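So this first bit is one chain, no partners, the form predicted on its own, shown in structure tokens.
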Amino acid sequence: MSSRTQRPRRATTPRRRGLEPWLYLAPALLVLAAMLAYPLYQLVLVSFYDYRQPQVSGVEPLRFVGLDNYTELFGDSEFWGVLANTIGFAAACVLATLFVGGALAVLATRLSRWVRTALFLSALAAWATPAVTGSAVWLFLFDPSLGPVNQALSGLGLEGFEGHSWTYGKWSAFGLVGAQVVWCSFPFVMVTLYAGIRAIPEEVIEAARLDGASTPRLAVGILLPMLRPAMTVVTIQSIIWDVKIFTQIYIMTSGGGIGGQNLVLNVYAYQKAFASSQYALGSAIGVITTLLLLGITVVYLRSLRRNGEGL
């Protein structure tokens, strides 16, 4: 028997292990508010203000105006067609970039190492390439008259492409800027979904297949559902990061295309803010675009929960 008495240990109490996640979440939530939270905070102040050029300068004290940013942004016809523009293009590039990358994420798991790594590496490049830099070459590739895509078009016979400018119809500017969006967004949804499909145990598939499923059947009625958490993930990445472009639409059609034919929440917003110099109509729209956000990232999520899936 030993000498020493051991101490018995104290019970938790439920209020302590109650705060126990929290308190392992303090710092994170604490970097969250000072990154996060008070320039949130800012930025719906700033939206009651009437706060433009001669506030900024001292010239006219800050008047406060309520929700009159918000009155005016409603009643004007070209924030709802920017509005539409938004979500128009950010659909279908989400749905293109969960294709693509999906399609890439089956087809990596019948390729030989080496070429694996090969596409990998190629993709990763394109993920890795700044925005800006990938816009200017996007731009050159479909150059009017220098470009290499209406040389070849030409090439080919189809003359009507000789000097065609790819940035000066909507769609076109738009289908220009999306498949550039989708060329670099790709590589994440391949990744993440060819981590999830190399998850699934092999037992499983063979199984299916033993059973007499076919591919169609066996991606939709297995390897899907199976999936669902890493769709979930890059679903929710995809929509953040295209309704929120800014980079591409700003360099490729010159600030929002003619006239303001290719604009977007986020280009309305820098136009508003600081070419117009009116500040909170600017702070406005980024108001009404993070609402915008975690609204379809809480319905999605709330739709993926009544299916009884989820995270």
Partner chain sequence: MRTRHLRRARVDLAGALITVAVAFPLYWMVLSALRPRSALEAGEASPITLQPSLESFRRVLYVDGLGQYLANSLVVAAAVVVGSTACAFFAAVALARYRFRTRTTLLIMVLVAQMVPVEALTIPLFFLMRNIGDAVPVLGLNHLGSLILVHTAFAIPLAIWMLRGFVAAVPRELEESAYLDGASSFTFVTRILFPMVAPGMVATSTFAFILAWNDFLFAKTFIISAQENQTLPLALLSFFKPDENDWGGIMAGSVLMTVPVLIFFMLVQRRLVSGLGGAVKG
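Switching conditions: you have the form predicted on its own, so give me the form predicted together with its partner chain.
All you get below is the one chain by itself.
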């Protein structure tokens, strides 16, 4: 750009140029302030008050209680159980997702063209499936009497599976939800890592193969270090998704399982607020979830910056 064409514009309308970007920003900022920033502020604020049904309907006045909601949560063994569920479930899902996605990305590089295309199309379809319908379909697959899984298992002579409920036991219910979560989130890992592998020069892999490196060795010793940036992105993204899981748990375990055995933080907060009208307690749980994810996000942003994806 030449300074010759720029000068007259600057000279004629200096003040308008200063305001202009803010006019363009206004609609987006207004919506974000009202629907994201303000609720976030309210979430924190409410968590410091006594806010239940009487306060909502105005029968009793609002009362500031400081950190009472948090001390109540921290003194409740149920909360620690839910927190442990959330972290354990997310960790298991993330590991399984990364393993399946990574293994299939490596496998994809060795497949014939048409098999690979078929694999990618089916993975893309699983990825695209909305959480609600994915949950419904997986519930049906594992339905005690009508589901094909139990029918096939009992058809194989395993009679214990006739009418077996997969959502009754705590671990089996978590396992079923986890399988659904892995099914719909491994494609993102696979596609991203596959693109990463493709970006590695062919000669590097050829040379390693000529040196007699086995496939697992090739994967761990050469591909993994070169894939680190892509690995960071998919790991953190998977952690974020799986920590804030709601829909699958809510639908597949009917709102948190028998006696709340399958509750995770987001479902717990929802139940506290909208099932038992303890809005302040629910908000406090929301704040804790937010802080947990904020910590992960900070790590994410740092790693993005290290990888040179600056602003």
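We call the rigid core whatever largest set of C-alpha positions still superposes within 1.5 Å between the two forms. For clarity, every value in this text was computed on a predicted model and none was experimentally measured. Numbering follows the first chain given and starts at 1.
In a rigid-core overlay of the protein, Arg110 has its C-alpha displaced by under 2 Å between these two forms.
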